[in-house]
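Below, in structure tokens: the form predicted alone, a single chain.
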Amino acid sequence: MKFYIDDLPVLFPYPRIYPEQYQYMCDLKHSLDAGGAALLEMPSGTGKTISLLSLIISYQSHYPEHRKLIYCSRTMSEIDKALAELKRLMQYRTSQLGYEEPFLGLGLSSRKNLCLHPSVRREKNGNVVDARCRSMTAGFVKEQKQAGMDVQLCDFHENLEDLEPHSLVPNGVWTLDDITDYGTKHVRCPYFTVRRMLPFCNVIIYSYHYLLDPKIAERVSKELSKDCIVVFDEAHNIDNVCIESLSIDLTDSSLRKATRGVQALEQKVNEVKQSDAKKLQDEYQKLVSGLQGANTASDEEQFMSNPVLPEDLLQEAVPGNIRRAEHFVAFLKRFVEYLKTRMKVLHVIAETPTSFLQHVKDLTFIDAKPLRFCAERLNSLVRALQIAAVDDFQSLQQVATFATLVSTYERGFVLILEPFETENATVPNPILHFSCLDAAIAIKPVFDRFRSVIITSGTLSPLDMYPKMLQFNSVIQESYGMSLARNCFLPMVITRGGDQVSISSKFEARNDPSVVRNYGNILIEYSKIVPDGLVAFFPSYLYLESIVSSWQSMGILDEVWKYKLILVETPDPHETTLALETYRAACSNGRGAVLLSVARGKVSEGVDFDHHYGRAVIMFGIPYQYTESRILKARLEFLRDTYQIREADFLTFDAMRHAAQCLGRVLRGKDDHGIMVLADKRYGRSDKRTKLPKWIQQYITEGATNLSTDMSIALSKKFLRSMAQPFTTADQEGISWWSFEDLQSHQKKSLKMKTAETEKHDEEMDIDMT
């Protein structure tokens, strides 16, 4: 389908649209010509990222700034799939226009899941593929192999050092599995290969980290221009992201590899400085002139990079108190001897990093100014001692990298060192966090460097949250509603069991026999009625299993098993992926099953159950975090003294949009249909539901607010009844979606009414003259 949005014509690559996209295409073409920030929810199973995909890359070839998009998604099934439909897009595209486009989109993962090379690749630890990585790429591997040395290469990045940058694979949408096929066929490098050919790309997609975490970000995207427009999907979770990008704990056990890793450098230090003392004098006189001439290595072969954001990087000489090698291991040594000391406390501390190096200089007079530079110091000496086996020094990395950032930011950071694992324990076993507490710290280089962002996803309501947050201004901020010709979803809320006793997840009544068994009611008398597939989410994991272990030795999971398989998501990713495979099975083998997961765990947030493979999702409870956590009673903190976000507003924004994410797992296209049961009393108050996302807050009917378990089943059946009844597309057509016709009608409305909106105004105003 071809249509135009003002003066843009877009190229669709199916002849029907669904109004929201349509509208959704609209305010992201306003967005862009405004420029800034827009925040867009659209209903899950709409066609968000075709939609979205569609239009940049004709807004791209449209006007001739041919603006490259950087499109950030969360998982690496996000990312396939993203790829997947930008394949298929271009070859729309291609059939559409008579000709193939200059195009290049390109995927970016972690070497783990890029690797060729048939020894690392086996590594199942991300930190030991890349420090293997490394020892055979590093140009100073390949210098020693020059001279003769036993030193191995990996052919695959070999390879592509005699071609090109910008020449390494031709034009064209590659997904990950292409791209590995392709180095495969011809031995290079896909991650490299990739990497090298990210700034001649038209599309870029890649997890949020390489634009967000500045450890990242500034090997990978430093490059990018200003006009670029950068899409975050899937980001409900964005200030999550934000946050872990510049936090870091430390342990017992991390500690004591430091200190090994110290040793391990002290001797390599005493080794060169016997057999090639000049090394380490040539690093010294770059340092005397300055850092930014000691980082003379390409992006491809640092160790680490500077984990604080660009503009706090320090443009000036390293102190020279750690300008010698034997001078900075030794004040190293140093700090890692004070917080290995610091951690041998037995009560709880909490301070600001103000206090934290105000302590560490009266114990050791170690100051602040030679601990920022401590990151890029590290690095440029692992770079001239030539270490080649850098996984010996990744305990002591995340040392010089905590100790950039405690000295570097004062503000939105706390330090808590927790001596127990948990209130009850009495072996020590200390943490100490370094906790950012200010999401808008990592993202504002995003909003400051692009000239459009745009943040988007299924959940993101209440939307006047993020903004607070993440500190910005919004160009459009909107939320779709979702046009059905049927409603092809029933959400309900469950406040009582069949004895009429309330249900809720509250600490102090989630333990209650009356509230497991009525909980154990509804999970039976789901498995009796849906077909296929049943998803069951829970608050946590430990709640999962007390619940579990309950209802074994009430004999509700005897009864379940008698409709259904039961499988249950774990903690271990392996596991998971296993119940999932024969969560599957058993729905495609007509058997039927029943997963019980988690909210916040692997299967809210990145799998979809469409069609039989989710016919109902009941979420047991709202997901809120854990309230006693410090680190989160700080972060609640410093929103409600910093940005007057209150507590309990950020707390249940947050359970209620995770809430949602667990009940969009169900819904994925309007062909598609399925149950959502919220069970728990608390959902019945106007202040929880108006959280929801609107596309589910306008199917909730007030009779479906307040159900009794036996009331909700009757009007499940009903529901799935309906639901089998013949419904042809022709009953669809000009509701949930427009034919082209459709689409131009609909047009001539809003431009009707626009003008006599503007006749209206231009009346107002010539009475007001007069």
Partner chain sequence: MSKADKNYDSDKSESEDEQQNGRVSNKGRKSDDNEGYTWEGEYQRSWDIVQEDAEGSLIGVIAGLINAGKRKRLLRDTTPLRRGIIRHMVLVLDLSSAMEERDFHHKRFELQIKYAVEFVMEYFEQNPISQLSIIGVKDGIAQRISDLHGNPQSHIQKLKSLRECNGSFSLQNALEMARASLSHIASHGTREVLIIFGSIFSSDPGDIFRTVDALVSDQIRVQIVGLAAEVAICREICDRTNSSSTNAYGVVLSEQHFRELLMESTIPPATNSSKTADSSLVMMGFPSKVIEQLPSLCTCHSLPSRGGFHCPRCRAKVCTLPIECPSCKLVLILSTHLARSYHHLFPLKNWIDLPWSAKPTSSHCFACQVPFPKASEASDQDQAASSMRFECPSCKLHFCIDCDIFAHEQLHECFGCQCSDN
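Would you generate the structure of this protein in the form predicted in complex with the partner chain, following the form predicted alone above?
No partners, no molecules, just the chain.
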């Protein structure tokens, strides 16, 4: 289908379009024209990705700037899905235009997923893969080889060197599978192929981290130009990604490893000093001339990069007291020992970076300034020493990153030392959390640098929270409803059980036997009436465990067991994967299954329960964060003081976005159907409900906001029966699915309305004038 939005011809690869897709494209276009940030919420399963891609690709090819698209998504599977969509779109464009456009679309993933080297790819740990890869691909390894030393090189990487740097792969869209196949065939490294082709391609699809995490972004995304279009898809958790990328946890064992790392480093320095003192001298000279000068080596082989954001990077020379290798090693040693003594404290400490630095200075006479250069200095030293097996130094690297961050940022961070894991533990297992509180720090450079930033997801409500938290001004903030030919999902709020006792996961009430029993009854009743898959979400693993054990003793699980298999999500990813497989099998063969999972777990975020994999989702309680957590408390305080976001507002916002995320799992398209149950008294209040996305809110009827279990069961039964009636795509046409004619008539209508409005406006103006 080809249509016009203003003057822009859009090629959409399907013969029909959803009304909300059209709306979305219009808003997207306007925000691209205007530049700046846009915040768009569109229901899951309504073809967000394809509308986004088809509009932006049309935009690229129509306007002479050819703005590059950087599309960031969350997981591997989402990246793959987006690439597949892009591929289909480009095929359609070729068939419509009659010629192939010069176009390159690439997806980037970690070395672990892309590596082809026969022994390296077998490693399970991503860090080990990275380290082993570097040890075979770094520039100095090659020099060593040329010098006749016995080192191993990666053939896949070496073969790239012979090619022209800008035509490593032919034009086209390359999914991750495609590029690895291509690599296998031509014996070329897919990872480096993509990395080196990034500046030349039209669309890049990769993970958030390549843009947000300063440690990686500096290396991967440096060369992207200013008028790139940046899209964050599934961005409802973007603030957490920002925060995590700047937070570090140090434990006893990691410090011990760091000590070992320092010792190894010292040994190496001594070795080199005896054999090749010139090398260290060279490095010293470089450091005198300034950090940036030392940075000339190709950056993709760097051991680590500076965690600090570009504009904070100092342009001056490294302070004298850590310039010499042996001095720096001693400096590191001292710092690690200092951290170790700090960890011995048996009470909780929370302090700001400033007070921490003061304390460091008092005890060890280490200044803030050399600390700031710690990461860069370590990097330069490792490079100079030509240490290849860098995985030994991981913990040391962590400490250095920590040192740099703590001395660079005064605000927006907190240090929390927790000597005990749990409240009742008596054996200390101290953790030093260095936690970022301000999500805006990590994302700020992205907003500053790129002209258009689009943040989009199925669940972004309430929309005004994101601009506040991430400190940006959005050009367009929009939440789209969902047009449906039939009400294909049924959101309900259950506030009381069959015995009229109100139910809630409130901390005081959650272990009350009557609440537990009523929650159990909801599960029993729903497992009786819902066919195939049923997913239940709990606020936390802790609560899940406690409620399951009390259900066991109450005989509730036995009752559920009669109707469905029961599977439980655990923090262990392997067990969970197994549980998910069993769950899917049981849903497909008619046995039916219940999956008990956790609102912030893996299942709630990445796994889709489309069609029969999820006919109903029950949200037991409100998934509030664990409010006793000191990190959360510090963050709340920070948000209140800095951005004037009240604690309660933020907590509710966070809980509701996770609840919405869980609910959204069950509905993945307009031909899907599912029941959404919110089982907590507090959902009945409008302040909670209004924080749900518009498309869910729109379908919560007033009558379904305060139900008891039996009433909701009656409604659900009716719903399930009516949903099972034959429903063809023909029924949707014109209402929730537009053909080209429908679209044109809509465009005409809206144009008419607009002109009428402007006329009216003009008239008003006239009146004002007179």
